[in-house]
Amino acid sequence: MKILVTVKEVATVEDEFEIEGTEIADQYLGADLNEWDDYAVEEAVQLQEAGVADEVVTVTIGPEDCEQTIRQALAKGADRAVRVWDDSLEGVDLLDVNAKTEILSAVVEEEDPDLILTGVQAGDDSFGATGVSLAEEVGYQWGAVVNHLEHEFDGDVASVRRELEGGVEELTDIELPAALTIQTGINEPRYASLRGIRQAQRKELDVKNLADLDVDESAVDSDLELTDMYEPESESDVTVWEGSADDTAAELGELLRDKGVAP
């Protein structure tokens, strides 16, 4: 079995930052592997360790600058990586789901994986439809918001547990080939060992442009436009008491009674 994991480098922001136009100033930004994708990588590697998968391949859409972040997945056990980038992607503010779907589906066609794992969402733009959209495009069965995946498959059937609304969970069997969007908490992502980090520098990282994948440049055209960026105002009503525990407990009790919380 081959598993393809979609991964993304996302921006991390310091607690205090400044916004310049529609961007956060560079000096306040860092970069890291998307949290949800980290769980997806771990799940794929665990399936390989359990003897279910033979190969784990990661794919990302991003410039050369993101390679060190993407190699985190290689350091944690993925076998090789594919990075897609093209001049036509330069300057695109928001790469929408349709564009990502068309690019990633071309990679799926080349790799022909049995199982696709994606994170539930991206930590920067909060898009959460790419995994399901990709499954629909390539004709795979899919399961969204998966928080448990059995590591023993019944032939070509995966048994999964999914989060639904209101704390409800669904147990279901999904026939391969399939795409699953992985929720945080499904496992505990490992730290990359020093040996893994060294090995990651030698693992294959194949770079492809849109022409290599037979994807037209018009695929990156988007109906989405980033028009504004601002920090939302937060309102809080906080009461702080000073004094001994007995004094503050009495004041807290009085406040709760006033609010109708306590009798």
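Positions refer to the first chain, counted from 1. This one's a predicted model, so the numbers in the text were calculated from it and none came from an experiment. For the two forms, the rigid core is made up of the largest set of C-alpha atoms that agree within 1.5 Å on superposition. What changes on going to the form predicted together with the partner chain:
Once both forms are fitted on their rigid core, the CA atom of residue 204 lies less than 2 Å apart between the two forms.
Core-superposed comparison between the two forms: the Cα of residue 229 travels 2 Å or more.
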The other form holds:
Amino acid sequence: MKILVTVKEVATVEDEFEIEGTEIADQYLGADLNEWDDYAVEEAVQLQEAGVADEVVTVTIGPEDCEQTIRQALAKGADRAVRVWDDSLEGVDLLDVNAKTEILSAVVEEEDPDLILTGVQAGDDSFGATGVSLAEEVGYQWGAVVNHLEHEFDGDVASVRRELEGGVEELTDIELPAALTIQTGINEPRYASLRGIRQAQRKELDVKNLADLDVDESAVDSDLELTDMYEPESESDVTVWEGSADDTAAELGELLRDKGVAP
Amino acid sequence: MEFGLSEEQQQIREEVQRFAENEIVPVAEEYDTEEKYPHDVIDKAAEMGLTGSYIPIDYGGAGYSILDTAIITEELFSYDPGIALSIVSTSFGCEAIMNFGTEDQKERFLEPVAMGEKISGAAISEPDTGSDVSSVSTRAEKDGDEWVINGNKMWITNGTVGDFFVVLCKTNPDAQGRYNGFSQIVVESDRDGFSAEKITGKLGIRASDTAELVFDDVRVPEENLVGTKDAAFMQQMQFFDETRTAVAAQGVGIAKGATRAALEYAQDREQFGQSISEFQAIQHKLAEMATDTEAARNLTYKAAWNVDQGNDITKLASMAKEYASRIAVDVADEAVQIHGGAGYVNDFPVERLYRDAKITQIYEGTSEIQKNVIAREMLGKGF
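Please move on to the form predicted together with the partner chain, as the form predicted on its own is already shown.
Time for the whole complex; same chain goes first.
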């Protein structure tokens, strides 16, 4: 079985930050492998270790800067990586789900995997749609928000547990080829071992542009426009008393009684 | 001249940071307070390959260079020196086996350490033998095809948790010259006559295990002798550049951790209606701490790089060790000062770093010994 894992370098934000226009100011941003993708990579590597998967390939859409992040997945056990980037992507502010779907589906056509694992969502733009949209485009079955995957496959069928709302879970059998969007907590992602980091430097990281994949440049045009970004007003209610504990303890006690916290 | 780290080295640094933040920081205070060895953390570190990172790939290690290892050491020590030392010391003594051991010894001893299945130690100091290493009195005598060992070793890292120790013994009391007649012999801790008593009440690095070892007619097969009989001093001296550079990296790590903690606290703490980081007195402290740390780091990396090139750097390694350990103590001191009263209790990591820093000026040759070495080299007085 061949597994394709879609991975993304996401922007991470410090606790305190400022917004400039429709973006968080650069100095407050860091970068890391998308948390959900980390779980997807771990799941794929575990399937390989269990002898179910023969090859694990990662694919990402991103500039050269993100290679160090993408190599994390190679260090954890993925066999090789594909990175898609193109001059036409340089100036794009918002790469929407349609564009990602079109680019990734071209990679799926080339790689022809039996199983696609994606994160449920990306930690930065949080569309939460790419995995399912990709499955639909390439004609794969799909299962979203998977929090358990049986490692013993019954022929071409993946048995998954999916997380529904309200604490309800569902067991589903999904015929391969399929795409599963992986939820955090499905496994415990490993640290990249020192040997793994060393080996990752020598693993194949193939770079492709849109022409290589026969994807038209118009695919990156988006119908979506980011119009505003702001911090929502906090709705928490805080009462602060000035003064010594002796003076204010009684007031606190009264408030707690009022709120029904203390009897 | 090239000052940058490779992509791989940056990746190592980031992954070690991730490990330390998740696995060390939450438990650091507990292990320090209770003075207990962090077996659970060691197991996780072994999975990641942090134990014996410099052991060659052929023997299960990662085959990392001295500079790579210095980066790992710096990062781990910046979060908690006690647990960090427990991790990096799991292969103490193995450098002798790696460089002078037989193929059989390498397979028997290096592999299980690299895999995290065994813990090693180096047993050099004795109750009456500190800086004057030539006064070692632990005796190994040949009896048939066995060595019979008698004596005491003091301040031995991993003493009660180690599976084997590379023990410096006197094998030829008649040898001429004060540095001759010593050998390194591997002693497994399950041999009859071996016992270890944990030393408690240390000022710092309290998670790390330290013990006194007693050898009472301990018998080991003759093939446990590492390298050449009676030549242990010449063998051991070859590692001074490596081990002193490693302690320098520990000092850089402690200074880095103390600066990070102080910077964070200074920005959070408000007095007189503003963050104390707005006061120039605090700013200047932070600036000096960061500058000193960077200078110590450059000295340490330069030493590590030179060791990796195969250069003999007696003076430079001693400079790095002496300076970085001094900076560790100074910077940790300033970090406590910036914390004020909060830095005097163990609610914040600086209290621990302040106590932990001191050992770097003492072990692997005191600061005074390092200065002797530097001056001796400058004056061309030789060994």
